[in-house]
Structure formats: C-alpha cells, structure tokens
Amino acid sequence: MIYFDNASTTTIDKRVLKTYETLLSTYFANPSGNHALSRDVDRLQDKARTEILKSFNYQHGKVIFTSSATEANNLALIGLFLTYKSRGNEIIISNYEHPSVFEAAKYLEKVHNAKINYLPINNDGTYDLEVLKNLLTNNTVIVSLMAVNNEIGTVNSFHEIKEILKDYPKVFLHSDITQAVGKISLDYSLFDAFSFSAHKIHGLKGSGALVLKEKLNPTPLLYGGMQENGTRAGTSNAPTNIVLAQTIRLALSEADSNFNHVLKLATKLHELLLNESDYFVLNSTLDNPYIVNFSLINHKASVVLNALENDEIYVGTTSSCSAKLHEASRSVFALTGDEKRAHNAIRISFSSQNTLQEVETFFNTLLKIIKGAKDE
C-alpha cells in the first residue's frame, strides 16, 4: 500500500497513541468535577494549554480545546464576528479558503448581514496584497487567510500582511494553519487568532485548538456548561486535550529533518511530472514540498483515482471536505481560471514516512495507467 493523502489525515504517532492510552486509563475524571481526581485531570489540561502556547512561542494567548480545525475556524470567525460586530460588519478572506472558512463567512452573510469581501490571489498562488489593501475599509472585523493552501500548497508570508493591517488597529488577523504547522516556518505571534487540527500532524482525530489573544471572546457556538471558560460548553475531552501538547511539540521538534526528507521526495515527482508534460501540468511548487498539485491535461481524475486506487495507491483531489461530492478544486480554479483542470487535479500530500521508492512506484503506476486509457 502507497498513502499519499497526508493532506487530509494522517496515521498516529506511535508515542502519541502509547501517551493517549495512559491518559485513558489513569486519568478518566471529568476536569470540571469538585474531587481530587477531576482536579488532577484539570491541572493536566491546564498545564497542555500552557505547553501549547510556549510551542508556538505565543505571549499572553489562551487556548480553547474544539473537535477540530473546521470548529476552531468556526469559533473564530462567527465568535469573533457577533462578539465585536460593533466595530463593523465587514470580513475579508480568499476565494480558496478551507471550506470550513468559506462556509462560516457565507453563513455570516446570509443570517447576520456581514458582507464578505473575496481576495484574489495572484498567479504564483499568494494573496494579492495590492487587493487587500483596497478591500480594507473601517467597517473591516476580520481578516481570515490561510497560512498553506490545503489543495496546491500555497506558502503566505504574514509579515507584509500584518503591517499593512497597522493602519486598522481594531481589525483581527486570523489564520486556518493546519497544513502549516510542523510543516512550514510561521511567526504565530503575528496572528490574533489561529486554528488547527490534530490528525494532520498524527495526532488524534476530533482534536483541534483555537489560539487567540487572551484578550479576545468569541460568542459560543455551544451552550450549556462553562467548561473552556464559557466559550465552549460540553464535558472536555480531556485526554485528547492533553495529548495535543505533545502532538505539538513533536510535529515543531521534528519539523526540519521532516521538511529536507520530503523535499526530496517532492523534487522526484517534480522531475518526473515534468518529463511527462503532454500528460501533466503542475499546480504547486516546491515552496512546500508537502503538497503536489497537478492535473491531468487529458483525463479525468475520477477515473485515473479509482484505477490508483486498485494497485493500493491512495491519493486526493480537493479538499477532503469536499471530495465525496466531486467538486472541483476551487484552488486549482482559482489559480488557473481553468476549469477544466480544476475538475482533473490531483493532490499528492506526503509524511515524514513515505520514500522514494514509493514515489517512483506511484509514478511508473500513474504513466501505464495513463498511457493505457482512452483520451475524454
């Protein structure tokens, strides 16, 4: 079996699972219970979130535990928005946002009369700055732009973004940095708010966070208790809470010999993809090497994928969130203005645990599947 969809999940650390087992067994109590042993679970999730933020080299930040990136990105962008829609009703994000993003501003749109403004990216996949500026007014809240694209792996540098962001102090900068993090060099500290998952980084599934400034409250989307201060009703689920911490530490620890060992897997594909240009066309760069993008110039992607999918070659398309209903990459389209080859892209999404030799057996696959089916 060759797993090449890294993007959307990945397998579990082996010291991560060992650590999570512990937890589940010794330190079961419910955190907001009034006994000692809830007490110990409290500390240890106190203590995580603690360890989390000096991870992140994150100063006078909190920690809101969440299910997952897609609950985190909510969080931040209909919290933030209905707690400090006073100060505006306008958003900016891009238009190749996670759906999670896009789906959270359009809501926003539709039931709390915010208006949402698009930023275009340019042709190499970045932000188009020039734009941002002019999309900026006053009434602007929210700022929400991804660090890595999830679908062709676009890296963003925040620096610029953030200075621009000078000339409106009451504006929030949020980021979606879960196909970042141990992945990609970011400065956290220029974020007000960031979201991320878990199981990208093999960790544990239904595990997310959302960091913010310690001074910001988002509006629950959840009522009952008060666990995560009031922000986030529910019985927490403090094992995987807790597990987070170290999930972090090892993807920020390892995340130099993880890049270079990818990196040459990435440059393989690269050079073979290119070598076969009547049949492919890139949609990434090696800027990040865990994510290849290519589309197939003339066959469809379904095809080829079930056919990959024979051999025990798994790869992606879009967005895992929108891969069940056969859209096309609104990545790739964005990028391209190509339909088409929005409709053919192939995410190829690497770990730390796959090799070369893996590479040129997916490649040599690919080809004789190619070179064997008919044209559209």
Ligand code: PMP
The other form holds:
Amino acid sequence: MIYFDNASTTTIDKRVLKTYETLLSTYFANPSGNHALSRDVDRLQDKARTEILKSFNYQHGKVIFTSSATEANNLALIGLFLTYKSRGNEIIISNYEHPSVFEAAKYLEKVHNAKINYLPINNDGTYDLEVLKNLLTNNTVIVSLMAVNNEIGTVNSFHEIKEILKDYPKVFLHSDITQAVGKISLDYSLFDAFSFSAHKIHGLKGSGALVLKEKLNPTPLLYGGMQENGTRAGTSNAPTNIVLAQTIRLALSEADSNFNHVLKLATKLHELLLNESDYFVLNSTLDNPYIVNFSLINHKASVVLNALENDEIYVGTTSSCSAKLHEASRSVFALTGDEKRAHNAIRISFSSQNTLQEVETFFNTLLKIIKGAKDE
Ligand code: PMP
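Got the form predicted on its own; any chance of the form predicted in complex with this ligand too?
Then the entire complex follows, led off by the chain already shown.
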C-alpha cells in the first residue's frame, strides 16, 4: 500500500499511542470531580496546556481543547464574533479557506448579520495584501487567514499582514494553522488566536485546540458545565487532551529533519511531473514539500483516482471535507480561474514515513494509467 493522503489524516505515532494507552487506563477519572483521582487528572491536563503554550512559544495565551480543528475554527470565528460584535460586523477571510472557516463565516452572515469580505489570492497562491488594505474598515472584527493552504500547500507569511493590521489594533488575527504545524516554521506570536488538530500530525483523531490570547473570551458553542472555563461544556476528554502536548512537542522538534526528507520526495515528484508536461500541470511549489498538487490535462481525476486505488495507492483530490460533495478544488480554482483544472486536480500529501521508492512506484503507475486510458 502507498498512502499519500496525509493532509487528510495521518497514521498514529507509536510513542503517542503508548502514552495514550497508559493515560486511558491510569488517568481515567473525570478532571472536574472533587477527589484526589480527579485532581491528578486535572493537574496533568493543565500541565499539558502549559506545555502546548511553551511548544508554540506563545506568551499570555490559553488553550481551549476541542474535538477538531473544525470546532476550533468555529469557536474562533463564531465565538469571537458574538462576543465582540459591538465593535463591528465585518469579517475578512480568503477565498480559499477551509470549509470550517468558510461555512462558519457564512453562518454568521446568514444568522448574525455579518458582512464577509473575501481576500483574493495572487497567481502564486499567496494573499493579495494590497486588497487586504482596502478590505479593512473600522467595522472589521476578525481577519481569519490560513497559514498553509490544505489543497495547494501555499505558505503564507504573516509579518506583513501584522504590519497592515497595526492601523487596526482592535481587529483579531486568527489563523487556521492545521496544515502548518510541524511542517512549516511560524511565528505564532503574530496571532491573536490559532486552530489546529492532532490527527494531521500523527496524533489522535477527535483532538484539537484553539490557542488564543488570555484576555479573549469567545462565546461558547456548547452550554452545560463549566469545563474549559465555561467555554466548552462537556466532560473533558482528558487523556486525549494530555497526549496532545506530546504530539505537538514531537511534531515541532522533528520538523526540520522531516522537512528535509519530504523535500527530497517532493523534488523527485516535481521533476517527474515536469518531464511529462503533455499530461500534467503543477499547481503547487516546493516551498511546502508536504503537498504536491497537479492537474491532469486530458483525464478525469476521479477516474485516475479509482485506477490508482486498484493498485492500493491512495491519494486525494480536494480537501476531504469537500470531497464527498464531488466539488472541484476551490483552491485550484482560486489560483487558476480554470474550472477544468480545478476538477482534475490531484493532491499528493506526504508524511515523513513515505519513501522515494513509493514516489517512483506511484509515478510509474500513474503514467501507465494515463497512457492506457482514453482522453476525457
Ligand atoms: N483546516 C485545515 C486547513 C484542514 O486541512 C483541515 C482538515 N481537512 C481542517 C481545518 C479540519 O480539521 P479537522 O479534521 O480536525 O476538523
């Protein structure tokens, strides 16, 4: 089997699994209880928060554990908008944000009278910062921009964005860093809030967090008990939350060596694709080697995907959250304006566990499929 869909989810790191198993059986108590077993779990969970902030080198921050990056993004957009809406009703997001940001903003537009301003991207996939300057107004409450795009892998730099925002000190800068953690180095201190999940970095599924400035209080999405300081009711998933700290520590400490390995794979794949330019066109660059996105010039991505699957090779097309809707890649469309190219995009996403041999086997199989298939 060759698994090249790591932007969708990853396999679990054995070290994380081992810790999790111990936590599950030893620290099973409810951290909100008022006996010694609970207090021990609560202490460990709070220690994990401190460790997470330290890993990100994020000062004056707090961690709200969530079930996913989706929940963290929803809490950031909806929660912050509802708490701070007296400041204005405008939100800026880009036109290639993940559905969990895009649809949360749409919800605010429909139900809470928000005005969404969409930031377009340049033809290299980065944000058009000249337009950002024009979109900001005194009514802007939140700017939410992803650090690394999940479909075409674009890496965005936030120093200039932060500079532009200096004229609007009340605006919150939130970033969805789900595809950046452990892959691309970031200055997290630039953000007022950021979201991510564990399963993209060899952690547990059903685990994520919103990290934000201590003074910010998003309106809860769930009501009930006082867990997460009243921001997220429901019995804490303590073992999962505790092991998130280790997941992040490992991902960040091994980021450089993993990057160098994955860069070799992506460089090889780029070379192979560029040599067959009658069949393939690239939609991504080597700035982020974890994602190689290309479109088939004369073939349907869905057909090729099925054929690859027969050889136990698993790749992606669009974001998994859009794949079930059979949508074209929104990011490739935002980048190229070409609907056919967006429909026939294939996303290869690597992890440190992939090998050069797998890249070669994948490419040879792909070429065989393309050359043996009828044109679209
Ligand atoms: N943001 C980005 C950029 C993603 O790639 C994903 C996963 N497709 C998410 C958010 C959602 O993550 P989760 O699966 O943890 O909800």
